[in-house]
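The form predicted on its own is given below as one chain in structure tokens.
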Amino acid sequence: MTPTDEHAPADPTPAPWRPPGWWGAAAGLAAVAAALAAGELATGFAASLRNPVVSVGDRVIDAAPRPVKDVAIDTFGTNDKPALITGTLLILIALAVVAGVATVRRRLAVGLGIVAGFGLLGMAAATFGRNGTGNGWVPSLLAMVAAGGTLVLFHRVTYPPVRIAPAGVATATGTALAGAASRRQFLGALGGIGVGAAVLGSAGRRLSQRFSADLERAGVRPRTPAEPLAAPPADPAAGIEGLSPLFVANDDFYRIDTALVAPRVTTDGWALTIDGRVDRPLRLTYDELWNRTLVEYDVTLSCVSNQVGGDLVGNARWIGVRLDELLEEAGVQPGADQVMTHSVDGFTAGFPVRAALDGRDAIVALAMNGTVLPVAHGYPARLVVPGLYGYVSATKWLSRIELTRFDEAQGYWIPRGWAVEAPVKTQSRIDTPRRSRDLRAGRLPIAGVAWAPGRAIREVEVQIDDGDWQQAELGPELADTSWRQWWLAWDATPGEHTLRCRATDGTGTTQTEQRSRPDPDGATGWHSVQIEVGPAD
């Protein structure tokens, strides 16, 4: 007679401990944690160690070809540093839960080959490139051997040695014991890792705060120019929904440059050098160069990489000293072409020294809007040079100007593919109506803001459909260098429409309407919207 199944032997060999599938993904998560923590506490030591996620994204922004950039920017626009420090900490989340998965299947050899792997990567991104330095592998070594130790941790959690039988003999009951013991030593070491890993961070950014440049920049305030310029006139803007404001708040202005993460520059230290080919080299201190002679001027700033009708510009008032009075002081040597420009960072960039020259209201800036620069737009000192987009003359963090030939020297962006000279081209944008808006038959204005520094704004068309051009109404004039507001009475009427806007400058000389590309030199053609207007309420 067949025994049923309730009265069967029992199986001699029951199957091995086996971790339930989610353990690798914790484990990995947390030896992410312990990483990041162990990078953020190493740069908490000295002001030139920075995070390794950092040190990697940046090597990524040098690397990557032009055209990804520009996608970059068209599709993230300022949030495209933030987009990639998060695409960046989503891969390594992604290769650390591959790691913990290897790591509680036996297979601890390969979690900390992919460790070893991004930490090395790590460590020679922030050696090596524009702006590494000699001890700049330090964080990324640290991260990496937290999260092996992490990893190594739970391999031994995850198989604990648990002997209720003779050697060689597996039961049933020394399974449950072993799966009993790991799970509470490794929901132990999970909790631990994590409490860890939230008090090392935690003290990395306490003690990063000594290098702080924003709290030194609290401490700091401007000093009055001799002749500050005349309080600016009423804004249109305030009467006009969705009109830009004449000058764009610091935190709105927009950032576009190759620090990942802004650099902590505090004045410590710090000077401006002026070398190169001249023939007395200066080099001047914050306070000294706040203790010159001081001018301020409103000046509108420029990216090459905005496109027709974008945002990546903006309108500032600047106190600083003039590039050209440092320049006579050092005296510009003969054979001098070109102005180098580099940041701390290694950023560099290059332009004409006749455009430093040539009598334009070119300075080093110190302060923004009636404020010390923010750190995000240059502190202690940056470029501002009317007229030239920003990938040449722009540069931020600045701690050197030489003077050079571009026979000898190219900016960062130049070898990239983009144009040596860069004058910013004449451009006008629609601000309001914008199809988002919910648009209703009646009088509406359409509105927005031109720009073509050091030639300004005569004139700014708008075309409704394909109906005539109709001449704007010009704000308010702060400077040839600055925008200028227009706006026009519309009656609109229910339907689709599309609307038109075209500039012309001081020269006489109209925008194009041939559509190009912003590189190599800026992008050309008319702003236009397409809106729906509803019936009237």
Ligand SMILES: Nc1nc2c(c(=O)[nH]1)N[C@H]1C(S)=C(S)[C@@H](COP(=O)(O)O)O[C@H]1N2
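Please read all numbers here as calculations on a predicted model, not as lab measurements. Positions refer to the first chain, counted from 1. Take the two forms, superpose them, and find the largest set of C-alpha atoms that agree within 1.5 Å; that set is the rigid core. First, how it differs from the form predicted in complex with the ligand.
Once the cores line up, the CA of Val332 ends up less than 2 angstroms apart between these two forms. Core-superposed comparison between these two forms: CA of Leu366 displaced by less than 2 Å.
A movement of the C-alpha atom of Ala447 falling short of 2 angstroms is seen between these two forms when the two forms are aligned on their rigid core.
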Second form
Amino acid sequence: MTPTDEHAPADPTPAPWRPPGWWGAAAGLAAVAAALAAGELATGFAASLRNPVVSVGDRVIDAAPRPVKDVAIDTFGTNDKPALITGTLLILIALAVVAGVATVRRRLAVGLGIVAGFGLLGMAAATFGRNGTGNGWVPSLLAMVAAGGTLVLFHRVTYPPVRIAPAGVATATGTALAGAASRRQFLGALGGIGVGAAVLGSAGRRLSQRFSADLERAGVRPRTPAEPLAAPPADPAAGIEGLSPLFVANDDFYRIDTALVAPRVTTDGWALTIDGRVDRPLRLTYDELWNRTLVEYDVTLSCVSNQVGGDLVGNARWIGVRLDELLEEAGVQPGADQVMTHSVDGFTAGFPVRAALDGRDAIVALAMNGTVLPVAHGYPARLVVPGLYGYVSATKWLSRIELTRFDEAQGYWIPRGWAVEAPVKTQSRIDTPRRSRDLRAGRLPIAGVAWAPGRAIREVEVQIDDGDWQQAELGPELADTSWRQWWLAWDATPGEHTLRCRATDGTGTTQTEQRSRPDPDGATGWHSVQIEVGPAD
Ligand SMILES: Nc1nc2c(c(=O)[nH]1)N[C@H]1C(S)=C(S)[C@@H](COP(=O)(O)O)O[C@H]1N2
Ligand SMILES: [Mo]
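Can I get the form predicted in complex with the ligand as well, since the one above is the form predicted on its own?
Every chain and every other molecule in the complex is listed next, the one we just looked at coming first.
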């Protein structure tokens, strides 16, 4: 120290404050966390949206030359996908650390440039890749904004606006104070981003879970049975307004679930087990089911709760695997008298072994009306047993077929007051005319459907007011397990009318007039409708 030093003026520009070395890496990792969380959150809003990392990874798979793919598959085996995702993540993290370090060293533009580059890559991959969709860029854009915002935040925290000392000059003391304050703020920002990312990311994950089964299902190509059914005949419903179609569209098909929200089952890890009182328990994966001998049947499904004239009944064309074939392979033991079926959601339904083995077309169904079984109707697999009400047989989201005895196990609805055995009763319904329509005197066909699954419909009769029973014309017979449309030409006169219908099944039995409630084993009685016909216009 020399005397001159003592009197030298204070350096007007103090040494610039430098953030600790780890701040850059921390800022970069926080940016990755924010980006992943934002991307994951976005996937929760539409089934078609995917995490940007997955989109980029997929695009890399597509772009990789054959030899590279072979090496990857050789090295990682069937785990090449997780390996690829991990690789993409590692590159992402490395780049993010570079971006973070640049940001805390006053090179925010470099940091943002890296973020923008990766974001645009993700947007392109998710929009134009193999699984690209029109809105695929959304998660990447959100991720980019979140990562960019995080870097801007850390830049501000590291270099807060210059503090002005009370005297009006920036001093070394002032800058040091700013450094101390920003250290607290830096840690605060780090914690905030971390917690926010965890919360939003897991929210997105939970939201998107509801799509995973739909997404997977959309990728399944249904196989055609060896002997597919002939194309169905022209549908008479096309010419009769209000008449039910030959097949009820999947979206219109009635639904009965004990579950509040339909289970979303994905098939990895899923298998159908056949066990209990069998000699050779079976375990079949989804692919194994599709690769068995497939059959196709037209079967009407109905709910025991259906009121006379109600709409808890529908007809569909199902593809699946014959239940008797599966049971034969498993070897049902003589002691078993009940087939107890279990759903992944804990629902159970049991029916007699006899019904499974009497030659009827009971199947483990995989497809419905030409599409893979809809999630709402039991994807990946459900049972369809012609002639039995749904609550004892039609288990959706099927996971297990257990051979038991009636004296050792009961299905879900039995202790709740419903019958143990529940064959579907012969029923018929007037679809049109109904009171809800504005009816005018003149030609007014009376039409509806009738069903007696397994016994076929032989005849449907209609009574207008207190007149004679008249024979209705019958529509095409798809199968004896399928409902049948019917209609009768009528010249309606103005005034009040009562219309009734009754069906006779293939055994020659006409449905009883006796009205009974749905519980415990299905409603009976003739459907009747009262209508008011206005003057002709
Ligand atoms: N897992 C499960 N399967 C189920 C049910 C259920 O509540 N849970 N309901 C049953 C009943 S009562 C009927 S009538 C049919 C209805 O099938 P659908 O919803 O496909 O029309 O599914 C049966 N299978
Ligand atoms: Mo049902």
